[in-house]
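Take a look at this single chain, the form predicted alone, given in structure tokens.
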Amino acid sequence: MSIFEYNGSALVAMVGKNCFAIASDRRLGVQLQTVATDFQRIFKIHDKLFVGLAGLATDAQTLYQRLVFRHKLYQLREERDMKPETFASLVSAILYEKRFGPYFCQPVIAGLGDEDKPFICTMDSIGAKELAKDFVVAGTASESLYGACESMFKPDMEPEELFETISQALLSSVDRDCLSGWGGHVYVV
């Protein structure tokens, strides 16, 4: 079993019409044993920017603390919030500088940029970005999430339809993965 699969996770982000949604499961496990059913994987950086961290739970929490620290420094220096594209580059740089002893995390970044244009991306544990125009997935349920999202996604969805689509994709995918589940958290912005 890979260290990325040790705690289990399912993360997905989707874009809609001037909006985005990001969702994750709630299970924290140690291999096949469930430890908690209310684990937080999605974190708010500011009102229009969220990051989800799949992978090893301890590394995810450590990485989140570093990201909050770096964002607060940016706010103090620049007197504004970070754009999603800038934040993605920051996350990529932080992961790449630890490439020889990496954080075992797959970040999913979702935010609204200029003129409320949605931005989503994911990356691997050493910061190689994967940008997308429709949806991105991460975690142990990523294979089934790809299939569910491919079949359910439509471009330019309104927030209500986007919520329903991402919720159904997440729930149907975690049913096919024994390392993730116990419901989900969904954020629509």
Contents of the next structure:
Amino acid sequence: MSIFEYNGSALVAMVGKNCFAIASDRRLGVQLQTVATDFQRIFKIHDKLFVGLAGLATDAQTLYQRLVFRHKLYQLREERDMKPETFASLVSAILYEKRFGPYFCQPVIAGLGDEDKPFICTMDSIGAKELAKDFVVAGTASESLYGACESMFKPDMEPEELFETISQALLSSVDRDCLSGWGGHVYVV
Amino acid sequence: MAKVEVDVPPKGGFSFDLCRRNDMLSKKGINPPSYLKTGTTIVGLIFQDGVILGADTRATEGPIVADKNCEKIHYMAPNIYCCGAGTAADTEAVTDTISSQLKLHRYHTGRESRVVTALTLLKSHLFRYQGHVSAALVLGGVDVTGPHLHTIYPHGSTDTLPFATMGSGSLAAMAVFESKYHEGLSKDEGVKLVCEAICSGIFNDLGSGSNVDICVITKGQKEYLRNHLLPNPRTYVSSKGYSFTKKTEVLLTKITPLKELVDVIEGGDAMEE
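So that was the form predicted alone. Now I'd like the form predicted together with the partner chain, please.
Next comes the full complex, this chain leading.
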């Protein structure tokens, strides 16, 4: 069994018109037994930058604490918030540093950059960045999510329509995956 | 008294602290995840005025296509570009690292970088890690000594060739090169041949696909043709799009207005001594 299938997760982020949405499921399991139904996988770094962490839950929480630490240091030194592109490079470097003993985590980063231009990106567990202009997915339900998003996505959606699309894509995909589910958390910025 | 471990920002290079834990997990039967690979067809050839590099744009994660339009031609120096096949994180990290080292070297020497410099830096890095950094590269560029094309294998061995292919689609592309390559190609002939070789990889190899990226490097200038050819357009898009008859059931909505920026008013009294 793969390390990613130990806890189970489903994460998706989509780009809309001057906005983005990031959604995750809420199940935390230990292999096939459900242990929590309100687990938080998406964390706020600052008002316009969210990161979702799929994969092993313990590594997700440790990695989140490391990232918050680095971002706070950055805020103290630069007296401003980090841009999403910079943050993505930071996460990639932190993950690649552990190339031969990696964190078992797949991050999904979503943020608003300069002039509120939405930015999304995902990485594999050793930091290979994958920028996309439409949507990114991660987690055990990723194969179904790829299919659902590919057909449901339209460019330049307004926030309400984006919310509806991302929720429908997430819910229909986790229904086909036994390791993720129990509803979803959606953040639209 | 408990020893507190301070998380200082690292000094660079790899860190192996999680290796023991990961080893313990794999002994318990929990396997590590598969990494993002660039299945790939990458090619390079030397024509009369310089070097042409080509690559497909598919990134795979096991059998699934993770990225339909990724960039495999990486910048090393204004006159040197490198195509990468293998584990995506390794090719990106190794080309970024050596690109920074080349820039520092340029400041140090005050001269344009040479292709053999990049070659030596890359091969020594890869050899040091005995092939565990899985990056197979096609390095090409034009410097004061002329046009150069090299291939670098993950264990650190290199070849210097007039035309080269790497990646899972290398056999398909090499077949095209072996039959049609000749010395003294013009730029248009060269671009056409590279496109044909990459298309051969895209259509015959399952690990390569989507679009063709080309980079033409000549003395004093380079042309990066991103998505030069799009032989796989998406033609099956439904014009109506999706309409959801059953709305999502919302359990809880929380709207947080983003904080307004506070204006800092300059002035005020200077600090007293």
